[in-house]
Structure formats: C-alpha cells, structure tokens
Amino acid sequence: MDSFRDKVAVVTGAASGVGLGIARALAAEGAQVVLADVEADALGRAASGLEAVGSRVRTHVTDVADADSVGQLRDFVMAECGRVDLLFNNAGVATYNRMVDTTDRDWQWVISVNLMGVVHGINAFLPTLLEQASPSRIVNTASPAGLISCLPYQAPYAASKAAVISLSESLAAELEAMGAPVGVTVVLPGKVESAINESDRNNPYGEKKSILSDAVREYRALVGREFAKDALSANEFGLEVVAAIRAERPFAVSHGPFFRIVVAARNERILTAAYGAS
C-alpha cells in the first residue's frame, strides 16, 4: 500500500497506547481514522488530540468482546465512510497471577478481548473487505509473549497472544489461496509505552489487581521497571507499524535485534528438547 491518503482505517483499543500511536501515524499520512474503544472519555480525548492537528477523525464506543458491538462498529464505519481499507484489531488486556490463583472469569475476560476481539473484528469486516475487491489489510496486535511462551504469571495473556499469531497466519494462508486482495500483518510490540499493565481497571468482573502472592507483585513491578528501559513511545512504534504495512510485511516488531535473539532461543529450546543438542 503505497499511500494512506484518504484510506479509511479502523483502530480498536485506540484511546491509548499502541492503538493511539498507530492512529496518529495514520492521521499524519492523511488517512481517515475511526477510533474505537470501550472507554468513552479516553476516546473523546484521543479524538480531540488528533482533530487539533487537522485530522479527519470519527469515534465509536466499542466492546470488542461483544460481537454485536463490533458489528455496530462496522455498520457505523460503512455509513460514515462507505468503505474500509485498514482494520486494526488492536484492543488488548492483561492480568497477572499464578495459574493456581487465576479464576475462570479472569481467563474468560482476557480471552474474550485478546482473542475473540480479533475474531469478532475479522468476522464483522472481512466480508466487506472481500466485496470491495480492492487492496486492503487486516492488522492484528499480538505480542512477543505469544512466541516466547515462558513468562510466569501471565498465562492467559501469553496464551491469547499465541492464538492471535496462529489465527493470523491461518487467515493469511486462506486469503492467499483465494487470491483475495486482503493482506494480513501481525503486530508484536515489545517494550512500547502503553497502559496495558493497568488494563484490569476494565475487568467487568471487578477482580481488579487480584494478585495474591508477593512473588507476583514483585514480578509485576519488575515488568514495569523493565518496560521503562529503552522503551519506544507509542508514537514511535506507530510509525514502525505504518512502515511495515506500507511494505506489506507479515510482521511488525519492535526492538528487532532483541526480538530475534529471544525468539531464536525459544525455538532452539524446543528443538533441543525434541531432538537433543545439535
């Protein structure tokens, strides 16, 4: 996709963090941006910030865990814009706890947003993208946690993000087999400034910060400190994501050299366990 000018981009989880960074980068390229988020007040503030620099912005309060809500988002976009060129299934949440202390409801919450939110976005928008028969792209936000898969106290988050990577690769293979003009990119933010570590404020079950052990509390604090080191701003990473989409790359990652090391180490660990040391 050579130019984003006048393209219609829908971004979920757009009120803060990576979603807002992507929206800003797209707006700077002249795209029409539809911001979707479950937090109405934050959504309004985000839109005002983009409008202040002359961007064409629309907003829609959306709960990606609810298929009907995502369907309403699609209907809104089509009524307002008449088309969609870029779909960013970006909304995500995280919870920290030992698996033995993680409730079924916490699992349900994380999976319903991180995984089913992506599924709902695809189900709602993909038929429209196929009908348009013009180049478009679905961009799903996962995480390096979905590839490293050895993070303690984050089992629901890591599992959901691994699933997003797998479903994205399956979707890309299907669309290629169909000869469809719809591409797929997976976003893997590492140390990027965001509010995801505070996302349990939106846990509908009220189990906010339900951390029971000192080890988990210490680990969460450690994650916060590590993310403060060499972190990209959401705006910086937004530019990297837009560059990856322009180049039609299947993955957009932050901190490439470090990402290569940790993924290679994980793959080697699997191969060694299966076949012995090389």
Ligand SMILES: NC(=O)c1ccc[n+]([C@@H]2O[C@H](COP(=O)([O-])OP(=O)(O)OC[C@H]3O[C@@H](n4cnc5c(N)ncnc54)[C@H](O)[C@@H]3O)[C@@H](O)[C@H]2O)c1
Contents of the next structure:
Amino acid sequence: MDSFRDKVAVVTGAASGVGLGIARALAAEGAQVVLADVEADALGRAASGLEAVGSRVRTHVTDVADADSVGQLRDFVMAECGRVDLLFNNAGVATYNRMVDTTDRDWQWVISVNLMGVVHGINAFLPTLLEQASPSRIVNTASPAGLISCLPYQAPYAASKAAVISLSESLAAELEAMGAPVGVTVVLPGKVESAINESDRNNPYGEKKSILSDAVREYRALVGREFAKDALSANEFGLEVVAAIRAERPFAVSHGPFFRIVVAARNERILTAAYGAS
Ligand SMILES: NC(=O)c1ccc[n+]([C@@H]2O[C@H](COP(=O)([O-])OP(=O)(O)OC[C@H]3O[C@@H](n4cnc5c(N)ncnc54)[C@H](O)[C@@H]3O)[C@@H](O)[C@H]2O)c1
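Could I have the structure of this protein in the form predicted together with this ligand, to go alongside the form predicted alone above?
So here's everything in the complex, that chain up top.
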C-alpha cells in the first residue's frame, strides 16, 4: 500500500499506547482513522488530541471481547466511511500471577480480549474486505511473548499471543491461496511506552493484585524497570508499524536485535529437547 491518504483505518485499543501511536502515524499520513476502545473517556481524549492536529477521526466505544460489539463497530465504519482498508486488531490486556493462583475468570478475560478480540475483528471485517476486492490489510498485535512463550507469571498472556501469531500465519496462507488482495501483518511490540501494566483497570471480573505473591510482585516490578530502560515511545513505534505496512511486511517489530537472540535461543532449546542436538 503506497499511500495511506484517505484510506479508512480501524484501530482497536486506540485510546492508549501502541494503538494510539499507530492511529497518530496513520492520521499524519492523511488516513481516515476510526478509533475503537472499551474506555469511553480515554477514547474521547485520544480523538481530541488527533483532531487538534487537524485529523478527521471517528470514535466507537467497542468491547472486542464481545462479537456483537465488534459487529456494531463494522456497521458503524461502513455507515460512516463506506469502506475499510486497514484493520488493526490491537486491543490487549495482561495479567501477572502464578498459574496456581490464576482463576478461570482471569484466563477467560485475557483470552477473550487478546485472542477472541482478534478473531471477532477478522470475522466481522474479513467478508467486507474480500467483497471490496481492493488492496487491504489485517494487522494483528501479538507480542514477542508469543514467540518466547516461557514467561513465568504471564501464562494467559503468552498463550494468547502465541495463538495470535499462529492464527495470523494460517490466515495469511489462506488469503494467499485464495489470491485475495488482503495482506496480514503481525505486530510484535517489544518495549513500547503504554499502560499495559495497568490492564486491571479494564478487568470486568475485578480480580485484584492483592492476591499476588511477593515473587510475582518483584517480577512485575522487574519487568516494569526493564521496560523503562530503552523503551520506544508509542509515537515512534507507530511510525515503524506504518513503515512495515507500506512495505507489506508480515511482521512489524521493535527491539529486533534483542528479541532475535531471545527467540532463537528458545527455538534452539525446543529443537534440542524435542529432537536432539543437530
Ligand atoms: N507496550 C508494549 O511494549 C507491548 C509489548 C507487547 C505487546 N503489546 C501489545 O500491544 C497492544 C496494545 O497494548 P498497549 O501496550 O498499548 O497497552 P495499553 O493498555 O496502553 O493499551 C491497550 C488499549 O486496549 C484497550 N482495551 C482493553 N480491553 C479492551 C476491550 N475489551 N475492548 C477494546 N479495547 C480494550 C484499553 O482500554 C487500552 O486503551 C496489546 O495487544 C498488547 O498486548 C504491547
């Protein structure tokens, strides 16, 4: 996709962090951006910020965990814009806990947002993208956590992100086999400034940090410190994502050299443990 001017882009989880950074970068390129998020107030503030720099934005309060809500988002976009060119399934949440203390509800929450949110976006928008038969792209935000997977205290998060990478690869292969002009990009933010560590603000079941053990608290603090060290701003990363989409790349990443080493080590560990040394 050479130019984003007047293209219609839908971004979920757009009120904060990575989603807002992507929305800003797209707006700067002249795209019509539809911001979708479960947090109505934050959505309003994000839209005002973009409008202040002269962009045309629309907002729709959407819960990606709810298929009907995502269907309403699609209907809103089609009624307002008449088409859609870029779909960013970006909303995500994280929990920190030992698996022994992680409740079914926490599992359901993380899976319903991080995995089913992506599925709901694809189910709602893909038939429209296929019908339009013009170049378009589905962009799913996963995480290096989905490639590293062995993340203590973050099992639901890592599992959901591994699933998003997997389903995106399957979808890309299917679309290619169909000869459809719909591309797929997976976003792997490494350390990008955001409010992901305050995800509990959106936990409808209200499972609270009070049940965290000391080890989990320490781990969480460590992750926070590591994140802060050489984090990219969401605006910087938004530009990287837009560049990757322009180049029709299958992945958009941050901190590539670091994660390349970590992912390669994990893959080698599995290959050796499962199939023996090469
Ligand atoms: N920040 C990072 O370094 C990093 C690293 C790896 C992956 N990610 C991924 O990036 C994506 C964005 O996260 P972020 O880091 O910007 O965090 P964030 O908390 O700043 O933004 C997430 C947004 O998603 C929204 N959201 C939460 N539940 C929702 C729901 N049910 N429906 C609709 N919107 C919902 C939140 O209100 C928030 O605006 C997530 O998928 C996250 O897993 C981020």
